[in-house]
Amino acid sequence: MDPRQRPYRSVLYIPGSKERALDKARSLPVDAIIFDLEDAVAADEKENARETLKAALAEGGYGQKMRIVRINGLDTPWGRADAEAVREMDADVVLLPKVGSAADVDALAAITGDLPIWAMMETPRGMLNAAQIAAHPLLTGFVMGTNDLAKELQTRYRGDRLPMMTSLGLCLLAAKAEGLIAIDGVYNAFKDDEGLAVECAQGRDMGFDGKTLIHPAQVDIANAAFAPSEAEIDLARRQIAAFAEVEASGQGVAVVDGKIVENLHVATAREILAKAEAILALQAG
């Protein structure tokens, strides 16, 4: 499946050091997994985590889930060894934390070669340089690190995420301009289903492709929020049919539910149907 066409509704963090968690992840209905060597792994477990994760990925069993490995920063004692290890792993993407400039991506690419790179966007400098980071030829995705960003910005928590809007918007603009995947940050209260659903809906409305998750209990809500609804699929089909009918007759203007249907609406409708089909293909695989 083309990485840019596949679903990314649910992107679950899994500790790279925990064999049980790595095994359980094989059966979870997530679209992508971030195998974490950074925050989720204690300092004295860093080296063992690389070997544990390498063995789990070699064993396979993750189906069509996108396999993303988050390494430690290259400015840490573990970052370079992580990058060298990921280069030899059966991974789809390497995720670099705290990216502040395109030079950070260059430094990783010098180690990992042609392996696609995603950037954790979680610092003020990263926000200001989002456009240049997104334009890097090996960069294929952004992941919002909203916890670290909130710390750096010294914001207060708000349910509407108003203090985050400028940063989220800058990264979305940069990602969309370059055709990147854009994944929203985590929702920390993993037992608060209602709050998660609200934040997922907000992220989807803004244009994010999916949400990073910290607990398997969050998966179903994210999958539902970032998938086309039955109503959206039905409308898309009717828009395409109405537009095709008018084009064939060469007369009039296509109208569905009292609204004019133009080329741009048909393009969006086709994207909705393609995404729904990709979700079904992922589930079948």
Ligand SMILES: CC(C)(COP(=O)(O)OP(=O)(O)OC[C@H]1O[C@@H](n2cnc3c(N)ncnc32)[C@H](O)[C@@H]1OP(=O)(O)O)[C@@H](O)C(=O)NCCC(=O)NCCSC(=O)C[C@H](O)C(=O)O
Contents of the next structure:
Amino acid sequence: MDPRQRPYRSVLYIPGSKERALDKARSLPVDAIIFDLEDAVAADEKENARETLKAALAEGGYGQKMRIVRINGLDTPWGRADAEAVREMDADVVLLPKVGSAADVDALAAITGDLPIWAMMETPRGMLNAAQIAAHPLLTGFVMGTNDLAKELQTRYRGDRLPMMTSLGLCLLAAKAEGLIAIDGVYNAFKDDEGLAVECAQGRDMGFDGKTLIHPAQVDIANAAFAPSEAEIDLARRQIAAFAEVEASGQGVAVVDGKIVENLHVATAREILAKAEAILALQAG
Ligand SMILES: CC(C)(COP(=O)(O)OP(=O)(O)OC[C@H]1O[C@@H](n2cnc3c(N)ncnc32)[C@H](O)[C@@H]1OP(=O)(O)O)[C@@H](O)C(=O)NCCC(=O)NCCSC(=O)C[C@H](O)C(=O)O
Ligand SMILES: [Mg+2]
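Alternate state requested, the form predicted in complex with the ligand (shown: the form predicted on its own):
Let us now look at the entire complex, which starts with that chain.
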């Protein structure tokens, strides 16, 4: 599946050290998995986690789910060995934490070659350099690290995420300018379904492609929030049909449900239908 066209509604973190979770993920309906060697793995487990993950990926069974491996930073004792190991793993993407500049991406690419790279956007410097990071030729996705960002910015948690908005907006602008995938940060309270649904809806409204998750119970909520709704699909079909009709009579503006429809709205409608089809294709396996 074309990486740009495929769905990224649910992107689940799995600690690379947890064999049971690595196995469970094979049967979960997630669009992508972040196999984590960084924050979800304790320092004395780092080496074991690398081997455990390598074996799990070699065994396979993850179907069409995108396989993303998050390594430790190259400034840590484990980063270089992780990056060298990823080269040998059956992974689709390598995810670099705490990216501050395009030079950080260069340093990883010097080890991982032409493997696509995603960047964790989670530091103030990363926010200020988002445009240059996004423009790196091997960079294909941004993942928001809202926990680290909250720590660095010394913000307080708010349900409306107001203290995060500048950072989320800067990264979205940079990602959209370069045609990157943009995935929203995690919702820590993994037993609070209502709060997660609100945050997913906000992320979807802002233009994120999906949400990073920490627990299987969060998957269905994200999948629903980031998929086109039945109402959106129905409207998209009617917009396309109405525009085709006026276009045939030499006009450039249709009206559907009391709102104008121009060629740009038709482009959005086509994207909605394409996304719905891509989700069906992924589900069909
Ligand atoms: C949060 C958890 C520690 C909870 O674990 P646990 O108490 O084991 O949960 P449950 O008993 O409810 O688990 C039920 C079953 O589900 C499996 N499970 C749990 N979590 C996962 C998972 N992430 N992926 C796959 N499977 C999972 C359990 O094994 C149970 O299975 P079974 O026994 O067969 O029924 C735990 O969920 C967890 O560790 N989550 C991941 C935490 C993590 O990855 N953190 C790092 C990423 S967040 C971050 O760093 C973002 C960023 O960098 C930032 O700065 O914001
Ligand atoms: Mg982080």
